[in-house]
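Below, in structure tokens: the form predicted alone, a single chain.
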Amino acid sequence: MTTNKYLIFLGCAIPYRVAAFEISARKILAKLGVDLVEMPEFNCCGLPLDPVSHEAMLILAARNLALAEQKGLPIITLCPGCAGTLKKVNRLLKEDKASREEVNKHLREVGLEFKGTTDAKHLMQVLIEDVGLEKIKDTVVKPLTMLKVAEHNGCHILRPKEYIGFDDPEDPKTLKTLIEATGAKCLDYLDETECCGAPSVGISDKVALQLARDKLNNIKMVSAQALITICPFCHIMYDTNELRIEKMFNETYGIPVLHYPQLLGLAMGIKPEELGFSELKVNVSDLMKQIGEV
């Protein structure tokens, strides 16, 4: 389903914890001619309830999909966890008649029915598949050729491959391609596909911070000027915790952590203050000087 109009699904965390991701995503999508339709009736994607209550997760996700079907529009999400959950449930209910009938029994109580006629995509998939690389490049008025950055995809953006359906989780190319469309060079580094550590926070804060530290060390080794993320939780793990990791392990990084839409927005000529740069925890002043935005 290729279109330039989507229902925007923000999920639970982004509006409250990672506002800059939403702000910058809306800015770049507007420049690209993507029309975002608000849907305040959306509920949680359901992911936090699985596997505690698999059935509740299915019903919550199916309700979102059924609402989108009523509007006749696909869903765009900024959170890979939301995208993955909606994709998985969409496919499962299309293929499993018994599960579909059971879920629809609950949905009918609120006047809804899942039919399997819509789609859900993460922002990154929309950019590469529906908007297209050439259109993105056409909007770049200030190529960031002076920047060398590193990327971090995160675990959920491409996994499990059978549900997500694009790129290779073991050797991902999409985010690098999108980064280089801005003119910036995307550097390779050791263990790029390793987890940021965020899923371990609830079990062991120390383990989570050690995982993030390992990645920051590898990124520092290649002299990246910034780290580019596409997941709100990965962003929180690095941007919020970088200074904490420096103190805990006696390290010095000074690596700003940007949402991809912020990087693209800069290349589009959008001012940092319009892209939520004030929300970032790691100091970006040196990076701004590098690109001529003081």
The other form holds:
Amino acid sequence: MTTNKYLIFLGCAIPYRVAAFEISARKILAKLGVDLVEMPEFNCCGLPLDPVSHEAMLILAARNLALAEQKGLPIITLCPGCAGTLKKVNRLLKEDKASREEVNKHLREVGLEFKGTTDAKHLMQVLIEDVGLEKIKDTVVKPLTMLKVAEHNGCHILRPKEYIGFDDPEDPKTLKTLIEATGAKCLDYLDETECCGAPSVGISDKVALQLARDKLNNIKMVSAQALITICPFCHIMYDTNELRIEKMFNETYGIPVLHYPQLLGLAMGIKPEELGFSELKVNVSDLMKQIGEV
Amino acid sequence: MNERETVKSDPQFKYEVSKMHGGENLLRCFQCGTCTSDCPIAKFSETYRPRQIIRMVQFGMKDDVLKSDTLWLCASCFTCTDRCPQDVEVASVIRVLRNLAAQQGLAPQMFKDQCASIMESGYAYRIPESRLKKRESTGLPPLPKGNAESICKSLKGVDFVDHVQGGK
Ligand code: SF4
Ligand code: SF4
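With the form predicted alone already on screen, would you show the form predicted together with the partner chain?
All chains and molecules follow, beginning with the one already shown.
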């Protein structure tokens, strides 16, 4: 099914503290002719409660899927956590009748029902599968050939492989391909697919930040001019926490961390002011100079 | 006196875990250690070892496992699940164990706060008014609202949620 109309599911982290991702994603999707319809009402996808109650997670995710079914539209999410959760639950409830009945008992109490007639996709999957690489390349008016960047996919867009079924978690190519569509070069580096550590923040900040530091060290080693992410949590780990990591471990990075739609937006000729660059924590002025946006 | 320390063991525990969604393949684990050696958390934590947790469950060390703080360190990255040669869904086994611990009231506060926030607003975090205003000024559409009544009603009867609501 290829469509150009989606219900946009923002999740919790993006409206809470990652506005630049939403601002830039809406801009590039408009340019690509993708229509976004707002969710009629919202509740968390359920992922944050999975550790304490798998049942609560299933119900929360199914509520959103049921709402989307009523609208007759597929869901697009910006957060891989939301995408992974909605996809997994959609598949589970479609296949497992007993679980579906159990969840529907809860949903019927509030006039909803999961039927299994819709789909959920992450932005990156929509870009590569529904919009298509050619169309993306067509919108690039300012190729960023002067840039060498690194990418970080984030776990939930790829794993667990069996349930997500998108790209290859051991050697993911989609984000690289999308980055290279902007004209920028995407560098390989050590342990590219390793987790950023975000889910362990609040349980052990030290362990979590060590993970992010490890990755930043590997990215620095290949002299990437920027790091490109597609997950709000990974972005918080590398951008919001970069200064904290520098202080804590006596390191210097100064690596700007961009949401992928910000990078694509620049290549589309959209001004940085319109792409939420002022929301970023790591200084981007050198990067802007390099691409001639001063 | 020469009293030897004995480990309290519940021989049924491994069956209890295997019956739960995600725990099914627990008994297949042959302790190869792939999960621990590829675990990003184990790389930096001195205590977190997924292989060991799986073994403790097989041994029936229920209390030790459920009361252990390290259980909450897993980042749910699913690397272990994808790489286990025996198809043990390691990350899901950890989730099952956390769910069981939560039923005993052992969940970290963070999860209770998020649960309460979801029931109040639909969102896992309390989004400040200033953020909502800023959305308007940056040209973003208004944030969809949560239907608190409907959310609470649909979650009724869920163990952890009832707990959080009762404890408010
Ligand atoms: S990778 Fe699988 S089989 Fe090997 S120790 Fe871990 S759970 Fe057991
Ligand atoms: S899911 Fe948890 S246990 Fe498995 S590799 Fe990731 S952090 Fe380690």
